[in-house]
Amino acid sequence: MGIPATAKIDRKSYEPAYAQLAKILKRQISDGIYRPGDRLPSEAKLCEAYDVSPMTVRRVVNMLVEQGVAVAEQGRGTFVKPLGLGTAVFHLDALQQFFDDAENTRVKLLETRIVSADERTARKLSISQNQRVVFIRRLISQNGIPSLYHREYLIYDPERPIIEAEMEVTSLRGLFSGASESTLKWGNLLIEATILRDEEARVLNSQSGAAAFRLEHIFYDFDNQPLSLGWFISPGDRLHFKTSVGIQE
């Protein structure tokens, strides 16, 4: 298969060559000039066509390799690679949303108390059963409407009071945008699905047995200790998880 004649490396623009010839052969796998299966022009015939070193060639098919675009074969060239669902990935910009909204978004503290850990928050948190444990409830509304309702268990420290940032939106905007306390190492995230109890129905105003989802992070700090334990409850029909797959304009 030859190489389409009308795409050129602009010579006068900002873009990096590179970067250019990355998106010619990612709008040419795009429009169905190549496509799954098919292999890319050679390194050589890339040079010539596009005018190009060996190194920026490399360098688009290391782009392309990591984006999952392509798939490099050993002595055999650089494939374009099937349409596969199980590498699709699922970010959770729906929730981060939320938090980028601040207009229209409002957090509303629910309550806060010190409580004993039941059986299933110490084993979650790693500590005794009946260790005491903050419990914080939040609601997360957006336009007026109750769409979010987050439920946490933190660590108690007497030597660490609870901080306003820990109560209230400061600290749930941090999660979501990188800026959270430096004590956080890292964490685990499960999205499953759910109804809502007659509680959380009640407090989203919702309907007792409607379908939703939950989410449930444990966090934890440098010496990969849990720190708290918590998760969001949001009806089915007010949070969306979307991605896409493949190559699209």
Contents of the next structure:
There are 2 protein chains.
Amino acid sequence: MGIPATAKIDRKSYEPAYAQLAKILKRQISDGIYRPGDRLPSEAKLCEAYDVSPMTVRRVVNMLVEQGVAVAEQGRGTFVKPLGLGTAVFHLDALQQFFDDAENTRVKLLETRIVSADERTARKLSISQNQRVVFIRRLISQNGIPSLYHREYLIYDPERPIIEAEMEVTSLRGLFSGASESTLKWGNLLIEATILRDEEARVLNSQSGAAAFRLEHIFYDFDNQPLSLGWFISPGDRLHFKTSVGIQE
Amino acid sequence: MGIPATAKIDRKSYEPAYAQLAKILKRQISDGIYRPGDRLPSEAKLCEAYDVSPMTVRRVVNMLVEQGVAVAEQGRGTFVKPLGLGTAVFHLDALQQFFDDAENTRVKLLETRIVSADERTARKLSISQNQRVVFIRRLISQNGIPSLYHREYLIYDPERPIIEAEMEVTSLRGLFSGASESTLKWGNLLIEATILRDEEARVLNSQSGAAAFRLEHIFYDFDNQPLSLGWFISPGDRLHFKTSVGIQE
DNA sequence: CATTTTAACTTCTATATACAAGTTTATAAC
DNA sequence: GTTATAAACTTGTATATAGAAGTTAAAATG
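Same protein, the form predicted in complex with the DNA this time rather than the form predicted on its own?
Now the full complex is given, and it begins with the chain already shown.
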């Protein structure tokens, strides 16, 4: 019967069997041997064809499903998933690239000030309107070119030692890469397209009215209390997001 | 010894044991029982504490790692991962929402025309500059409000039957949700912040110079030949992307 | 005291097995 | 011919087991 093993699994390789089989199947899909909508061989047949145990095949199928390459329907089979734009994701690590090469990147602390929360800040941070917050403005430059403007309101609480650590100019980097920051539990993010206002354009050495991304963030602690509200602003000509859909290569 | 089972697994539940255990562990992390950087109990101890097999625990740990909640280091242990902005992902299915309620959404075909490829189009589609391509302009409106403007250049090849299907006004929806479209294998996506030009503002019933997202796409077939180059443009006040990082709830 | 070796512990891969649950197809019954 | 039944096949869950590979800390050795 049609055992479609186009490649074998090298048991002497350091690459695990499940990774090899996943690669083989994805390659076959990429080559058009299995087209979108087609049914992949059943797990039992894959076991026999590639001489691996059912659990290993199971793992491979799960990987393909999680990667969005296939969909599994109980009792029917596993089918190659057609390309769908809605499944595309773009990663924020494009921003992280700013901090990766520490040599060419400089974080400049423009201002730290204690102010009274305005209406919007108070509402989003779940505090009263007259309560005091720490206002921070930072500018991230790369090779001398300012590319990220950051404004942030921080809850001002003398009992919590967060503020000092947060004020460190280097703390931004840890926020992206996931260093310490063990006081933060989760955050809400919002990306908008906007245009630079006068002050933003001045700081970023750009033109007022130019296209820009705005990333709003609210971070919460382990008591689900808002700790921070802020925005990253980057001119559109200095930042973009790339991604891809479907089966590569 | 410290067996930290704060909840038990209900074997009579329809929810699989691995899902229950994953939920329990995530809840404990969310509650601060295990803080970022802390080591989770070893797999052996989890087996004993929750009375499940090693493979089930293995599966749960893998889930947590894939979800970005924890990191596993061979020989050392599994540790709670601190929140990192760089791990954030934005899903493009925000765009798909436009097509979900078919009643309120209308796709209008503004123009289809056969033109000669200009320099940029020819380069990105890997064709010669004088070669003919199909140019399509579409407008997607929701509740009468135009919210997406789509321009696309399609390879014109009489031998390939793609064009007719692509020209269907409904084909856009299939592109997002992942319907047929079995001729497309993969695509490159680029998201930029831009401002509306005169023609775009006119079509979108907006103002020239307003902030907007631009999503460029290039799709390839199973021979890795470019088939389509196009752009979605949406005013910034009618589209934004939300997501979150860390451990919810 | 410094170094090496050993033991204990960790995650990681892989197999073999059993049964549950859903779908499809062939068979039997009416 | 239509309907019910049964069989075969599919993915899904769960267990028990074995060993590989990496880390850490204690014990042995010099």
